Amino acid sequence: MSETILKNEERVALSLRALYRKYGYLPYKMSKFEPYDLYSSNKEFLVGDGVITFNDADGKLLALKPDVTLSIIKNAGEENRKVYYHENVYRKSGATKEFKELMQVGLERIGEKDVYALYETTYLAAASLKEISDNFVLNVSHLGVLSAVLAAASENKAFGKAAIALLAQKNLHEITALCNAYGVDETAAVHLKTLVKTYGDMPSTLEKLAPLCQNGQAKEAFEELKAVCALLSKSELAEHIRLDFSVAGNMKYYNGLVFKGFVGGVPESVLSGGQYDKLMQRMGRKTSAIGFAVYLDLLEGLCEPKRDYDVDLLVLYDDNTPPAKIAAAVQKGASEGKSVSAQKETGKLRFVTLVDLTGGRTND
């Protein structure tokens, strides 16, 4: 089939799966029913809310599909475990609050965490947004930083949730207003403050944030993203790839590394992910996990090439047109990658090339 008849979110799947594939990454394949427990039990964790559900014939609850990753860690085990996938999932429409049938394509990483494997998960996430156009960037935070400038403002858990929530519209005059509310001392707002305000390439920015992550977790938090950051700065994206904290995630799910993805004409973020260890531990498993997803259905109609015509190549024939010489004509144009609509009438149909089998001539 010629690249050109693919829709946008066709082709960019494909291409992903291939992607995938030469990193080693292996397909899983989930079912479309899963026990409702499995996602009523993490409902924060999913993107969307509500879930279809319906009872089997044994009376048992079940659920349509509202995620993959829940799905994947559940028959994960404790093997490492390195799986892409491709699959319709069913939520809500934020717009509309009805639900939709979404395609997704993404990988998790589930096993040992090391420097090479997130480096290798967060590169793989800015290439494939690569995949899906040129005009794209890839916002990267590390929540073990966040929460440690976090947690040395105030233990408070509203407070925590209130600057989460202001991080993420890099709200800086209300983060005042809220470290002022809160008693924050100087120090600790000013770096919360800094947190806000922080964006951009990967050395200007570890170098703004190298004075806020001087000791304990934040160092160690630090020292990591630096360490993925000194490998991403060396590959061919490095330039798509900005860090950004008002990129969080939720934290009761979501640890280190955490990202988002967006491209050139679409209004949010394509690709989202992270690492997600204390999802893991919620659900009873002992390693460490990373992963991201590709929502393929904001992508249709992104980049698509604007047509004046339908089909390449128009077979006019009549009651009198033998079948095998149709058949042949439109195998013709076929094998040479067009695109070929055999019919008795034009019709509305827009085409480039005409070939009349009525008994009348070829045009363009």
Second form
Amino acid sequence: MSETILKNEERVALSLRALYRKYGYLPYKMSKFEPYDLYSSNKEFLVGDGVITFNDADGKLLALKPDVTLSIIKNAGEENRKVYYHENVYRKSGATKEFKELMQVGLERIGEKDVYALYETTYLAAASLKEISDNFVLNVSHLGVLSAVLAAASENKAFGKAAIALLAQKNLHEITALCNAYGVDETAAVHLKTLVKTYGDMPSTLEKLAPLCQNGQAKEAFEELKAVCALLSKSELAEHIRLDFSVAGNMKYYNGLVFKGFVGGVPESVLSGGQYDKLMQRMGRKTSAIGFAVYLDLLEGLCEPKRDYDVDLLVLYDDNTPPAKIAAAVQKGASEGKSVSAQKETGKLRFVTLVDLTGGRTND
Amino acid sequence: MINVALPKGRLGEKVYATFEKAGFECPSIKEVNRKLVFENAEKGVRYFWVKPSDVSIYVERGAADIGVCGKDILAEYEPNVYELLDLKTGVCRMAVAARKEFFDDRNSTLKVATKFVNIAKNYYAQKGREIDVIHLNGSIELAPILGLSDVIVDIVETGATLKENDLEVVETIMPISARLIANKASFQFKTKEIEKLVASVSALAEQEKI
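May I ask for the structure of the form predicted in complex with the partner chain now, the form predicted alone having been displayed?
Zooming out: every chain and molecule, the one shown earlier first.
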């Protein structure tokens, strides 16, 4: 009759922290507030568009943190850092568009970029999903490939913005119309449409992608993606990792690898991240950085058995019951690992077993 | 099993007929009763009828794996879903309409009556035109006639209602038709089933232009 005290999201948070520690990441703790400036100058990096602000005692405008990454970058110097965090953030929830306190666990790796660093972060993203459920998919994309294909189609910024939005929707019919409207040449349009249609396991998708990445930036990005995929393919999580160019991310901040993770039973992505060198540059840092966040609030209720009672044991007593008898009954139940509530009236409490100590009854 | 949200009404019935022809039939859907959910386990589909404007909500929230809804709903609510197919049915356009004698005086704020607040706001923001949006839920055509608004932003199919009320289309905002949408997470776990359905429906839609 014992119950699991930890909620699913709390259990996952603990196991993720242990996982990240195992790979040499150190805990990072931040304050609840940051100067609003930090967020207002990088608004588009934030998920959602709301920040709760208030004035400090000296009139300075502060914000309840809507994000952790920006704070980590702000406080990191130029040295290499590998940190993980477990923080509450405050922002509008996707579905309700209302402010919520959301629990988030994630990691950031700041420092020189190399294939191993990219592989390890992507692998840990997949391993994080595995901690949540065996039924998961990690979609990986490379913005280097994407931006090269887009640039070959058109340098027009409005075209790029519209094309990325359509890629994120796997919207082939409107990409075709967009290419026609902007007079994109046939080869470039075919390449862009191929990106929409190209998704799936790593080996077959790389094969389809190769003809699109014959030279320049596209080739360089493709080779990097291929090298990371070669390592990921050897891992035990390979069958859950797919390439999918509908994972786009904001190109003002992200470059290189980007990914999104899904677990069965949750209708939206529970993990999101990527390489954000451009954000680092915007914040005056020369180093490379990659990281991801797991949105634990989305895991609420996932795989948790629904309970139809409040406590295992109800100890009912009245004014004539000796307090020592009540204490003994409660302690006996608790020592057996049961949840116990002692009260004078049943009220609306739902229980499994009743221990009735009213009217001089005993529990002996 | 793929859960499919279909819009109640003529469009939904037309779309179901296409799904049926494409090999995803569910005979019980044609029985006259008050049931809301219809399943064909053998074909691996479960259909349910919902209000057209709610289809994207069912799909975005994962209650339905895929659904069919108008581009107007997608443009207005911008749900985070995949838009996999243009079914090329339910074709119409989102347009700005006004009384025949209307002249757009850019010195004053343009009063716009509409059901589609976000579409109107985005459209005029792109044009740099200041507007006052009046959110109405129906009989939009009445607004300019009674002087409630200067123009309306609404769906125009044949233009007959506009004509009967001495209104005319001033600008077209975007073409509208029915789209097949999918939940992004469902797509990851039911990729093959959804791809198969999309390919069959797409081939048929292309062949018949529905």
